[in-house]
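For reference, the chain that follows is the form predicted alone, supplied as structure tokens.
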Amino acid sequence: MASSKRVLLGITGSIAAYRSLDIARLLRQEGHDIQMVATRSALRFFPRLNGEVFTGHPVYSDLFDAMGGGVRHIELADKSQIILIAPASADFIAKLALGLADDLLSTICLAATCPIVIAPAMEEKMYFHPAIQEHLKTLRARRVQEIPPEKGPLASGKEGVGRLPSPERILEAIQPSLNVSDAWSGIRVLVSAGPTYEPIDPVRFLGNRSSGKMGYALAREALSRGAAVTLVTGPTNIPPPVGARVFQIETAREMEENMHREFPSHDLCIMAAAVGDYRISSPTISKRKKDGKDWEILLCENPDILSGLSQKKKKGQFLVGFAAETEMEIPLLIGKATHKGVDILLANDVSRSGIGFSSDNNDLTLVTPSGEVLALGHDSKQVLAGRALDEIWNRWKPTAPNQVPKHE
């Protein structure tokens, strides 16, 4: 179980408000501290007494009631260590991109130093209002997390997305902030994930297999131990870590362009992305029809991203790259990572069946560019993950727990 964290779980206008409560039970099971604040419109959905037996708190709502002498909305703040807004209808998420306070749940965010995380419920062509899509974009780059909402059925009695995700699915994504702890405190971690893909013509690209589950495990990790993470994403089906700073890109020349721009001011960068070798030499404009002839395209190679950041690398800086093989072959590991100018590399034969691209389960070998070589084994992604970075830092081994390695 997660150590305790104290949960501010907000509540607006949505007819899913209560749902709220389930969510509110499932952390309680963890045993975390919840205290629910709800908007005024939350209050014709949500039963307000049931919220404050589930809970043993009182259900806050009025921004202008006294707070034992102090000033609510900062206290409630202050004292949150994730706030949760589920549901969050169209018309709280506009108001929290703009920098709105009018009623105590909006003047707690725009106080709040925690993560932020908000789950959409409304209908599907309101979720899908460039406004709202604007307001969303605004808000992730605000480090606020979205759980997208799900397809189901929704108010209206139509089927569509829009419809509050589960709370075992709320609660999953929060996780990680939740069991974050202090370890890497200070630290900052740039992750690499997924796939790049390269257009040949406006709906066809040439890619690879990757899920980005592996990159995106190891960000959860990381900021689970309490380190700052950035994390460069390929396209992926999988909703950005909470607490996460995100940079979503598609060709590898936008890899390469996120990544060195990142990498100055991290600390430790794990390069997990499955980069293409190779784009398109000349992508056409338009789509191209069939003409019953043969079509040959140029192939030019990418850049070498991880080599490119091994020559930035600064004193204190910590590097390590992934190869996905066919052939685990050790001694040309070795060699790969000495040429790519890591301090370690990982290694998975992607060539096995279970294990890899799209899998849930990996098998990773660390090597080192000394000849070191270390099987980590064959488990989960989001297990090998803490293995990956415990033997990370008993190679890296900053300068003390907490303190950001010297790298000026």
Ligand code: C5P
Given for the second form:
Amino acid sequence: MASSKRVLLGITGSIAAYRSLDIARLLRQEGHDIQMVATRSALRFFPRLNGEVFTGHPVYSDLFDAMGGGVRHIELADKSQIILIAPASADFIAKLALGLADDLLSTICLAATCPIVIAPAMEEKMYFHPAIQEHLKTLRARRVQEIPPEKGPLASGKEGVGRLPSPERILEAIQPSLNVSDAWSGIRVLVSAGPTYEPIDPVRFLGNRSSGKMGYALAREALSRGAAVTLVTGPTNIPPPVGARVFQIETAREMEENMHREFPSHDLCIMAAAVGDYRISSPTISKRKKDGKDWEILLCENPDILSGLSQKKKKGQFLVGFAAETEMEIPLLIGKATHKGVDILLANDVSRSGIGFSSDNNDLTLVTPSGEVLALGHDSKQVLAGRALDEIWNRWKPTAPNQVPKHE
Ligand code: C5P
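Right, the form predicted alone is done; let's see the coordinates for the form predicted in complex with cytidine-5'-monophosphate (C5P).
Expanding to the full complex; the earlier chain stays at the top.
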């Protein structure tokens, strides 16, 4: 069970508001302290008294009623370790994106520094409206985490995307934030993950089999140690880790642009993405028609992002690369660590079944340019992410465990 956290559960005016009680119940069962704050319209769907009995705290709603002699919204913002808004209505999402503060819940969100997670629930047409999608994009860039709605029967009686996920699913999604320690507090970690897609034309691409699981596991592990995490990711099917700033890219050149922009403001960079080595020289703007002949497609080499970053590395920054090999030849790996300019290279054998690409398990070997070789073993990617971060920590700053080396 996670250590006890103070969770502020925000409830907004969606018909799913009554389901917040089940979320509160589950969080209480896990030992967390729940403070509910409901918007005025949420109270039309939500039984306030039941909420108070369930949580043992008043359910606050009005900015002015809640003052009670102190500055309640600041108090509530400061004492919360995570804010979960479930359900988040279209109106509330817009308010949050614009930074409006005309009620207690929106004001708390502006004053809070803890992670904010939203679980949108609304009719499908509203959810996919460009205005809401734009707001969600804005919020993602500000590290607000979305638990995407699910497909199912909606309040209108229609089937569609817009249902609030089950309390169990919501709990699973916020688990990393509930488990956070402060061992890596103040450390800024940049992780790349997933494959890159290189367009042939608007419908076809050249890609690779990377699932992104290893990179996402590293991002989650760094978050659970209290680090500020930025994830630059190629296309994957994995929900973005709660609390990370996430940039979604497709091509190697987009990944390069994002990594170079973010690298200077991070302390540790882990390049776990499977960057495509080649791209199509001249992708066509419209779909290439079948013509009964064989196609010749000219490929040109992509930039090596990792080598480019290592040339910009400042004192105190730490750079980790990955190597997906079909033959694990240690001297070659040491050579790769050296010529890529990394502090650590984590290598895995992708020819073995049950590990590597798209599997939940992996087998990692740590190699350094000075010739150190350490087997991290065969385990789940999440467990290996923990071991990898421990080893990174040991080599990066063995003498100053709570000090982030300054590089700016
Ligand atoms: O050369 P190789 O593909 O084996 O190197 C793997 C490492 O280099 C990984 O960390 C990967 O993210 C990175 N890489 C890169 N840019 C490329 C190819 C690989 O940064 N174009």
